[in-house]
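In the form predicted alone, a lone chain appears below as structure tokens.
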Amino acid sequence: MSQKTYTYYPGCSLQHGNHAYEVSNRAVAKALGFELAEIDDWNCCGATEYFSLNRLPAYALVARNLARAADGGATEVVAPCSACFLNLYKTDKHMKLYPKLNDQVNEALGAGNLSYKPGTLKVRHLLEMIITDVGFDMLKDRTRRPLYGLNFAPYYGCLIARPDNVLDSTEQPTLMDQMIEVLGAKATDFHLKTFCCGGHMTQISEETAYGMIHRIIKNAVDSGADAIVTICPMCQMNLDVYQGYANDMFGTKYEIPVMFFTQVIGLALGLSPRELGFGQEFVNMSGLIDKIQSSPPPKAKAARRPKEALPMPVMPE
């Protein structure tokens, strides 16, 4: 794959609580030979709540990012956060489907001397971009430390899987499963891969939230996973930060690490834990990291000596 620059919308969470995701995204991009160029002067996408509070300002807030990207000459925009991806994707789609909404949003954008023509940009999730553009063959070729003997539960969450089959299935996507297998590990038979983590339910009803989190973690552990691999910062935070609270509520002692998919790729590429942002998580990941780093790298095939070759004679001094 030739060097390519992608217009990149990181989203708010990657700048703060989920900074490890941003660190690993940048490290993997460098290792795989592409560049992530942030949209100039981007703003928050409003997450999921704003659309239920005030629809027009919510669409306008998201559309401003699309307009900024398009003004910069982009034809596509890549988002690593599932909520950000969904908001960018549906705003572009709904502005195209509903002319009245399009007019209202562009009227709002006009206050900032901006406008956006729906369909100008292709909105992509970082996972889909890496799998499609980089490809499994390159991932396998660049792998320096295959993740042999490890089992990962691929957790997509509910947001990325739902809009228009942007992956490959709304209920049982397999892109990340295939990625895990290509890197040498095993994707477990994880039935709740698109089950909701509860989102911000932890701030509304702890009992409901911890129940949802506990169910996902239990299913991952029961599937034999060494870790959960996710593509969404909200999912990672809920399953990692609130895992202990869910244990307290249900009397369990689960301690399963929750990793970002780019961290998994980075480890297989031979990058160090520090380069991938490890150390910021709540559930201790040192045991898993040690297991990965202690596994021997693949042995290079020894060159076969031609049959006719004979030992070199020892020349007299």
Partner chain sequence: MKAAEKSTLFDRVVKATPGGEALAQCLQCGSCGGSCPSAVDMDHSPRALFAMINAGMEDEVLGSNTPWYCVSCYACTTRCPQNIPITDIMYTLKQMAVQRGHYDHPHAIKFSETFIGFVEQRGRGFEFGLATRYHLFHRPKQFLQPTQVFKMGAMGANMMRRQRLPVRPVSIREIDQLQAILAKAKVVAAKEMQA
The other form holds:
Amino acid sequence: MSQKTYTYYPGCSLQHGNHAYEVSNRAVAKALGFELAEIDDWNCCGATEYFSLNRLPAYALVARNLARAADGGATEVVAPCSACFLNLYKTDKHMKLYPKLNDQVNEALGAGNLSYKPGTLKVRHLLEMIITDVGFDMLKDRTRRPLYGLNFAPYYGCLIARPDNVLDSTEQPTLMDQMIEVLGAKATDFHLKTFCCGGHMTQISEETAYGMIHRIIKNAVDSGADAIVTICPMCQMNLDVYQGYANDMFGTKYEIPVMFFTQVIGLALGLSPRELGFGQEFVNMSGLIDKIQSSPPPKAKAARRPKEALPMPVMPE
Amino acid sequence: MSEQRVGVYVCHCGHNIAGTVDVEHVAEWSANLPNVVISRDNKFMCASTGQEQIEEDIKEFDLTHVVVASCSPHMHEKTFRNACARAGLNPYLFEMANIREHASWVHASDKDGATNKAKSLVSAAVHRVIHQEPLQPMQVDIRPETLVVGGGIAGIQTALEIADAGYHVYLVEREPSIGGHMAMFDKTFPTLDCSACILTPKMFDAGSHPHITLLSYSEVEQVDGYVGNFTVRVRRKARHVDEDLCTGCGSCWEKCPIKVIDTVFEAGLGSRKAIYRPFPQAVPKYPIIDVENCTYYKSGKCRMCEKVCPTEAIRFDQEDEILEVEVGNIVLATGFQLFDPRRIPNYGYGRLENVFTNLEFERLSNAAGPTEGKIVLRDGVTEPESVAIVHCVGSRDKNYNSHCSAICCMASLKFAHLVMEKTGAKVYNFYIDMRSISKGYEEFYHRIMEEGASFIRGKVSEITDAAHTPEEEGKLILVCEDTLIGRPRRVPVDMVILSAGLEPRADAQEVGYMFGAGCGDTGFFTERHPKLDPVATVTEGVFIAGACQGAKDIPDSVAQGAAAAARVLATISKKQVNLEPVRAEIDESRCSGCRICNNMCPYHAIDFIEADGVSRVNPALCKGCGTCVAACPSQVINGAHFTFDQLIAEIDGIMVDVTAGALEVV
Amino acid sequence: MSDNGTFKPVIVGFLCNWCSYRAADLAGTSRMGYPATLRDIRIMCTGRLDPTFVLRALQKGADGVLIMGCHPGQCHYQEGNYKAIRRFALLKRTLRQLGLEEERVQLHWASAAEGVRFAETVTRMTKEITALGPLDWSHNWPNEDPYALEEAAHE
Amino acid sequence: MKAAEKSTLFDRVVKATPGGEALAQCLQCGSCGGSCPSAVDMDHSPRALFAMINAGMEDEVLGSNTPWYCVSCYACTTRCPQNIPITDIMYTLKQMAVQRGHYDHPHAIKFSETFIGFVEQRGRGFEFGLATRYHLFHRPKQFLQPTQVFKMGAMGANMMRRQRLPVRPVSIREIDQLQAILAKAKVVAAKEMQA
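Condition change, the form predicted alone to the form predicted in complex with the partner chain:
Then the entire complex follows, led off by the chain already shown.
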């Protein structure tokens, strides 16, 4: 199989604060046989801040990346950060939907001798790309260390599920749950899987932010998870770095590691913790490796419903 | 051709047309079109003065043809044809130009464009109309039998009204028993009388009426023909029980060893056997065997029901039966389906065990239901201490169904009453707007408020078990904004009832297609006119009644069922109906006998006459689609009212400005 | 057809009585705006559409022809629209040989409930034909126009 | 009343928001306020804000902290039964408040401005500089509180120890190109404002 190369937009956060994510993305790409080629001289996507203050420059800022990627001949671009993903996706989509905005953005791009025709690029999130293009079969096939006995709370956060549904549901997606099960681990019934991590609220109102972080962590632990799996550096940062502060505020003692999904894949592929950037996290995740069992744990028996209980609604597959 | 004298009438339709199209100019301009002897504009052509104008002009100017430029022919073609006929002009010498639906209403922002288009459409009609010929409508006899599809309350009402008038009705029902959704309900709002108590007598009447043939557990497969003479093929699915022998004694289902969850009648809360009667008052009373779950059909063993049947009525080898019935009219009363709340994952139905649907609650509260009327949690024993009722589930929401389901406000009030009466629990109603618009409904709302139910104005955002505080642990928490306070609220309760909305049946589109009834953008069957003809469809002889036409409650369904019956009885008493004479006819003197048309006809209406070497159309079978007309290589098939000459003239007329520059304002 | 240099195309529409004509009616009752470029002719079924009609419209100066019927499988006359599809394919071949652009003659479907779809189709086709410019067959075609005589008579 | 030709607050919000026309169809159901994870801290729910926009209560709307507490999670947007782009309307309101110099919640805007400053200078975000500069310059009181210094300092040290904070900012190569594009975009935006 020829090695496929994807045009890649890593985003600022992966350069430093969440370098572990970048490291594990690269390691997993290599192990799964695809390449991530950065957009030449890409710039920041503006996060949510730029759109808040100056709409048109914000679109232009993002569009510079799209234009440079398209100039490089790309037809799709992959982003591992949900915020970057959404900004790229939304800029392309809005330029397509609103011709006036398209004209204005291209007028701005013209000042840098660039132009972008919306629709040229398909903007994708790394998670969706791996699930669709690599596929569960290949992941299963390449698994060298099935993650038997581990329980993960699949945390999707906001921006991959909303506003557009690029996975299977805006409310309760299941694709990453399925991926976790393919890798031998168990995905817990984690109801707050798309509840917001607080985003930049940690910088603006600690009370608000820690409240949100605490709810997610509590729900993940209550669901029986050994670790939370994230797909966005902002989510990882909020849940990991601020976990202690949230504990302080609510008088709790949660200590649950927060992993990137490529770190989970990497573990299953048999990569070493060092190759996956372990050690940058605040809540230590190395202990998880010792929890991996050599064989699948016995299937938990479905709790027997008492005789007098009424049947549950039949759920479609 | 003798002299043609055309009258043109351009309608203002009040402001509807005149607000956009310069109608006076169009009328003035039309006066110069070929053969036009009089051209007028008029405020309302469909009003009696407008019609009388046409009649007077026909006499005074000796008009040979008439053109009215106004609304869609589907609206008023009949009106103007009748006006012509009253003045002694054959109605088929009339033509209409649609300058309202197709011009003024869609080009409001382009007045010049709309006026130009109106002129070209009038010109098209003027050019076409002189080629039109007098035609005689075909008269056909109306068969007095009627087919009613769907045995819910609307269908039962229709069937009884017609049968009581002495005419025969075939009542087809898909399920093993008639009764529909109403048979599952506990109480009915606002009077709180027992649903079964008022329905079962009607079911019994329908089942035993000498003029009603009840075809339960049956489905219509094919419909042929036209008003007055439909031929309908019905599949009677095998019950595997001989109805002539069965007495409905119940020995078979008592002894049947296989228990199955009943997802239809008991909404998944109760069970039935593999041979079963859906409910005790079912009509007809005979059971059916559920082939998918019966041991005999899986392993060839058991036959318990056969052993215990005292009349030897079990027929394992019974097969589906195909029945053909001839009817003059059809009434569709196929009802609705409930919105599936699993489509809203944030409401947790299916995941959170104490979230119930409205239908589940009806069964819980029903004394004949799985808990014998005890309102309990999913564990089957615990009485709830607090219950939330969520309105507008899947309704008034563009992500699901944008229409209002019309019944949920009142049904939710009824649930509130039943919960408070039977359990004393605290009840919260979460609503967006309270709609209590029919007789006695507002009073009912006031009564429930007085009984102590709480009302929170806010669409529920989410139902969760992720507790925030110790008080929330183990509860279902409804998250919403209390919009009257303007603050977010979290309300912990033991039980939630989702008032899921009414939506068109999943197969409404297919069913509508089979009967020639279209579905509107909400998916319900479209009535001929939303205000003035709510029970007819665009297809003559096909009527609609009940919730298949739009979400509605029991009184409205009954009223519409009776209205449909009245319409059917009116056509039956007329005995005959006029059909459009739009038919194909072959000029046999010029037919080369190539037979290309024979295979074109979807109705097999064209036969090749060996003896004469030509093809011939059977006018009783022809429906006037014109496919053969377009196919004939010798152009010798005449499609009445849509002839080659008429359509070519219409094209030439519609392009008159482009070819001759004649549309330019003089 | 063209004033002040702006080209407004003329499109002749052939709409079947049961679906697309009613879709156009629905677009009207719902007040959906679309360009005043379409001039429509009602036929009972797209199966009635004689290819001659399309050629006649183009000959008379139409810049485009839009044929609309019921969705496949939903023809009021069971299969008239299937016949239309086949004839349309043959007609397109002929038109291609005459050098006509693909966008000029189009076949689309709209059910009686699809007023939006109808309006969108007309809007889109108008845009496409505006981009192509005038066809002008009425002047390039050997013209023995019957109405030239009538016009003379009127003057 | 010809003098009152000035467009209404409602019109301006709709015009400045892609897809904003849907705002006219707000049912006032509150599913936005119920879905919002930070609604408890807002002085008005988004729904209330929309009613206020309709009523033309410009001072109250642009002075509200609501948009500044929006975390851009889009929960309201996907659940809105009328498909109103609520998150994008929040962006619009923030911009309008800034343009008017009328906002009651300076932390959020300062944070955003600091962030944007880095992006415009270097083309990349810079977390360490962002956090310190923002806290030092814009929230000095909190920053200099003993507990806070301890907390922030401890986190900074922890972050650095784990190599999660870069000490030196990174710049893109063709920063001139980016700056030209952003400058032009601002001109285009200003032109639109005037029109």
